[in-house]
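Below you'll find only one chain, the form predicted on its own, shown as structure tokens.
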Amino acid sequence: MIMKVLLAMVVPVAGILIGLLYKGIDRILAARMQGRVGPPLVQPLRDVRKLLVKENIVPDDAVGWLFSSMPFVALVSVMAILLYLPLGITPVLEGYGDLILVLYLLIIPSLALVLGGFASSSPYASVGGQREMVKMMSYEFPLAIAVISVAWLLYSSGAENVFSLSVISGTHVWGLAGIPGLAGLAVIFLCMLFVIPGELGRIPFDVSEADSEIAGGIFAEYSGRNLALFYLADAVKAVAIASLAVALFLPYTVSGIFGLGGAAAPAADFLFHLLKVFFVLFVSSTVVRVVTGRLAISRVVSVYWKYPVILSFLGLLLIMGGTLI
């Protein structure tokens, strides 16, 4: 007991500390694709220490219990999330919830951007409010479909408890599936990856704040110590959505490979979980955003549910058929 509530401490703490890594890798290597320097690899952090030193405002007109809260659900919200998943070692809260716990854990920031955005009573953060919540719509589908492919595949192996991340992230599941399958596991896989930068608000689906159209849309009126839990979690989010697709699609550990015991194995897993976490973010976040533009938020709409759901169900139906043959 003593140990999980030290992990329950130390895991949140050391997500926000990855995150914020991540957020100065994504701006070099971006940079550098660019032909660009970049910022230091410490820039978020200074951009972190800075907000927390600004005023805090809250607009007159805002709803203001509902506008200072929202930063704060969103922080811990994206830090429970990290509680559950499997980071290369079992997860601090094994047992004590499931991938479907998971799923609307990752929907809470996203609502509390919407309500923070309408609290505000700015009319370019509600409609950035109004953008968050068609946005949702269209990639939590492609999302959905693709973890109950892996539960289904798992289920048909005879494998119990499929919703569990212990049970997924135990379970190498491009050995469970026939060639059919393994079409439909990469189809399944490259359709997570579309989500991810919707999630994470991403170019090309950064519709919500928009700077060049609504100068900002749901941190229009957002400043200070609020706007700095909104920065912290987005970067946590960051790392817990591609924890999340790690667990499902790339659950391999080295512990095993090199015979590593005692607390080697861990660190071990652990570091090689955050190397599979970067590759993710990269190819599905930083990438994308270098060589695409803003889309508009009828092209969010269209593009996800032509492309992502359509590629998810062919997925699934692959998958299906795979476990028959």
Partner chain sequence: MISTGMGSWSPLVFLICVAFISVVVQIIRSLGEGGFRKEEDKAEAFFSGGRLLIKNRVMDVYWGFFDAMGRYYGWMKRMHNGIVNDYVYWFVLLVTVVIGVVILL
The other form holds:
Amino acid sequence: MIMKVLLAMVVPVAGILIGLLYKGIDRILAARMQGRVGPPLVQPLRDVRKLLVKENIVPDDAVGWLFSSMPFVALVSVMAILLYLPLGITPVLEGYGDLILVLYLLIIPSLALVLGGFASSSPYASVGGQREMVKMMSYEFPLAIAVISVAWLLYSSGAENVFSLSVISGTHVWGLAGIPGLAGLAVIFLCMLFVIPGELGRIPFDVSEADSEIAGGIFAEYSGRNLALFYLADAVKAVAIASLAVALFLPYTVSGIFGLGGAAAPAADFLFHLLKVFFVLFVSSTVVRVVTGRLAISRVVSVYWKYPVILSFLGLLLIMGGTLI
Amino acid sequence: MISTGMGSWSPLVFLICVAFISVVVQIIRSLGEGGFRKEEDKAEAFFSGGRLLIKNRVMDVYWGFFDAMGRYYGWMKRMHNGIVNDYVYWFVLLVTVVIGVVILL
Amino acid sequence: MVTMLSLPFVAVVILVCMSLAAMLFKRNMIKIVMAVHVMGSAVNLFLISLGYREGGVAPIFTNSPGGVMVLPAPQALTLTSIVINIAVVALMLSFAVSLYRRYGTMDTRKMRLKG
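Given the form predicted on its own, corresponding form predicted together with the partner chain:
Entire complex below, previous chain first.
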């Protein structure tokens, strides 16, 4: 009980530091891939410190309370998600929230971005807010199908309480439905990796914060500590969504292999989880953002409604076929 | 504890955790600067090329969605001409279909 | 097989088909309103003829000659239905008048009734 309370206090703060670490790794690797040297590893921390020192300018015509409270809401909600996800160890709030709650909570940071964009009195910011809202509507559908497919697979193989994240991360789904199920799960994993850059707002889906097109988009009027809070929310959101993908598809633990016990087992599992999160973020976010360019907003909508939807339905059909055989 | 057969959520625990995290975020927020030195025109919205003459109105928020999905519902928009005879025709057709489905199945 | 007893029902079917055809294919609004009225009358005829019993007398209680009576309940329903049809047709005619004032024509193909 005391352990749980202690973990509930430590995990969100650790989430911020880990998120900044991943941002730094992402920048170094992207730079090396582009032939540059890249900033040092602690550069995101220095960015946050710099932002906290700058002035916090609130525009004259902005809706003041909404403008200043949206970064707060974004960071708080994204740190709250981390408490329900299994980070190698069992989730901190294990019986108190499940997968559906995590899916709902993942909407809140994007919504806070949209509202912050509309609350600034700048036309660039409202264009950015429109684009972010449209993009959010587009990627929610493949994300929902991917999550429901895994839950359905667990349900049809007889597990109880299929939406509880400890049950999901305790069962290894890859072998449950035979060869068609394996293919279906691979396709759905691909869809999930497709959704991750859209959810995080990385290239090719960063239409809402396009620097060259709409002068910063949503963040056009933000500065100082509000922008620092949005920056931190973006960093933590990467950890949250990648942990969700890892919990659904790659829930393997390493302490069983090495036979560790006692206090060393959760530590080793946590470090292995960090490695898996790095792998997911590298494949879906870093490599893709170096290689591609930015898509226009109507293209984002048609790309998200055509390919991941068809792929995820195909994956669901394959999984269903695998359980029937 | 709200339980719906498959999933469960406890709002009280959620609110307690949100309260604690809000304290942490408020600490981070207070490390930053609150206000700004009021200079001339500093708090105007950025609009390259002079002052913003119209205040911001949000119109047609979902433009990107409409534009991208337009190809798929344009035929439906074209079907909605205002002619009464066509609407009666659709009514008769759909009642036939409904009766056929109800009686045959 | 069509006997003498089922003649009213055949008439109902013919009337409904004729009024449907008029509603779908006629352009003049007055003709469409007339078709709606004819369809209402066809339904009234259907109700009355459902209540017929073989060799029955009128369903009046005082000094009845005995024997089988035709059913009175459909006749009551038909009275109500006649009144409702009058109201519907009156409303449709007033719509037709105001549409004529707006568009200057009675031709439905020339009107765009949207929104």
